[in-house]
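A lone chain, given as structure tokens: the form predicted alone.
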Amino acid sequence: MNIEQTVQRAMHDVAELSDCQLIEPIKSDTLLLQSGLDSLGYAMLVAQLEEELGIDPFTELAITVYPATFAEFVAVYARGLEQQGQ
């Protein structure tokens, strides 16, 4: 499972687990805060990939700019994993 396929997948989780409704398909330029979740949400699955990654690129890397889509969100953990060596 590459790391889109991994975001979408914790993406559906934490939608089934908040009674969230994602909408579909999520695109590669969906916007975010188009795609269903709520800032709760968004924490949740942060959270969930820290837990599955083993990284949390937000507090590690230097981002300044919230990802506005979902390539952006994918492309910030892809830049964290390659960083660590993943």
Second form
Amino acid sequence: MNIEQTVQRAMHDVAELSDCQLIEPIKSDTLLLQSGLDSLGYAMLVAQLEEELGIDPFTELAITVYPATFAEFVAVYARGLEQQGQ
Amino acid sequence: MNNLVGLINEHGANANIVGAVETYTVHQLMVYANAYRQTYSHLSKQPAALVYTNAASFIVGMLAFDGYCSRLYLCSDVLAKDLDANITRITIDIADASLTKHPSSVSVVESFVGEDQEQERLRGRVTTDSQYPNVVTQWCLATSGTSGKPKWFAHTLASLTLNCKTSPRLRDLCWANLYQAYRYAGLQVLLQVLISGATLVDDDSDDLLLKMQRWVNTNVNAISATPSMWRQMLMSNHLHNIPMQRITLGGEIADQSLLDNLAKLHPTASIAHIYASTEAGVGFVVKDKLAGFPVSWLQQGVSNAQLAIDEKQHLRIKPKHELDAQLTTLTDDNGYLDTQDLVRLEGGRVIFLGRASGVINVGGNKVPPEKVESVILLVEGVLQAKVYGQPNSVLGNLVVADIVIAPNHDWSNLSRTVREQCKLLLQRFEIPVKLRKIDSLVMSPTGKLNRSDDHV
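Switching conditions: you have the form predicted alone, so give me the form predicted in complex with the partner chain.
Everything in the complex follows now, all chains and molecules, and the chain you saw is the first one.
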């Protein structure tokens, strides 16, 4: 499973747990704030991804631009994993 | 003068409230306030509860009953249910069409729009009717107690407005309304707007993107929000479109990376993190764009308070104003209140670590762990539960629970039941996002759950 699929699946899991209705389909340019997850949903998503991937890039990286779209969100994790591997 | 109307008049009554449909001047709101005071004239020097509907209507209630009622409980309709049945509930919605059918409202409102009022408006003052008893109203705000039941803390207008500033520059600010105005932080925004003669943009949308688009259209340039809300705003494409002049953070720990991000996006904006609590009122404001506060304040104090760190590493604060009597047990002989906030010295700064009491701060919402534990313990087969906060980069902290179950119970079934029970009895932010099965929990010699190893 690639990182994009991992994030997608985690979003669905979290939506179910947090009683949020995710929009379908989630595309690269889907705005995070319009994907259906609320702030609690995002917090849970970041916590779940930390468990699965072993990183919370929002804490560990000095992020200068917060992700606005799904693609940007995935990119933050991809970069985090890359840096972790170095 | 010790009341809100007097304070507003002192600095020129210029505030505007931009509602979802209509914009109100403070003069218009005062006309409504006078009418409501007549309708509820029997509440002179009596306690009353003001139930929140929208900003403009809430301000009408504040103008009407401050200096008039003995106590004013600021609440939501949920909080109102918890109050003593003898206290009169007042729900005002000036945008509500049914108001025009309310016999005691319209006739009175119309009778107040007179020539005198127009002249006062031109002089920059709002006027009150002549039957003003001029009492010092106690403003009561609710906070969650350990059991989850609201606890009410009394404040005076003087203590609530200690931090409100006025200047021509502040008058030009246009604030967004992001907080619940019956809570401490929301009330601060409302009072700052009223006293400085600024503008407040109010809307009831839950959609942050829609809100932010509206802020662009209504020239919002000042926002007060929790660090969690700011992180969410940063996750939009809109924040850079808002010409921020004033950025205020409160209700949670403001971390350096968030402060840096905001400063980078809005280099000319003033950025202030406010340390305050519902119980004690405002403490102090940090404006140097650095997390925590300077160690030198422990010696010098700040404008409205003296600060100290006790042997348990708790921040202690001695405000200039008088504290609610319920806080006496937390105050030492020298008048310093134990804030229950854990701090650490780090490179010339005092850095906040979290709540010593274990209370979990989920995006500005306080969750007493004991409340969640009591819900989990209701489930048959659960022997012990320990609830604590897990640090999270989006919401500050999330709630997680360690659970010990009885032998011959299936964890998978039991954890599902726990989750259902939590959904039924708790608010969303209080529900543990993770349930962990563990073998045993450490108890103190007195048989209490050992919280000394809290995951702060």
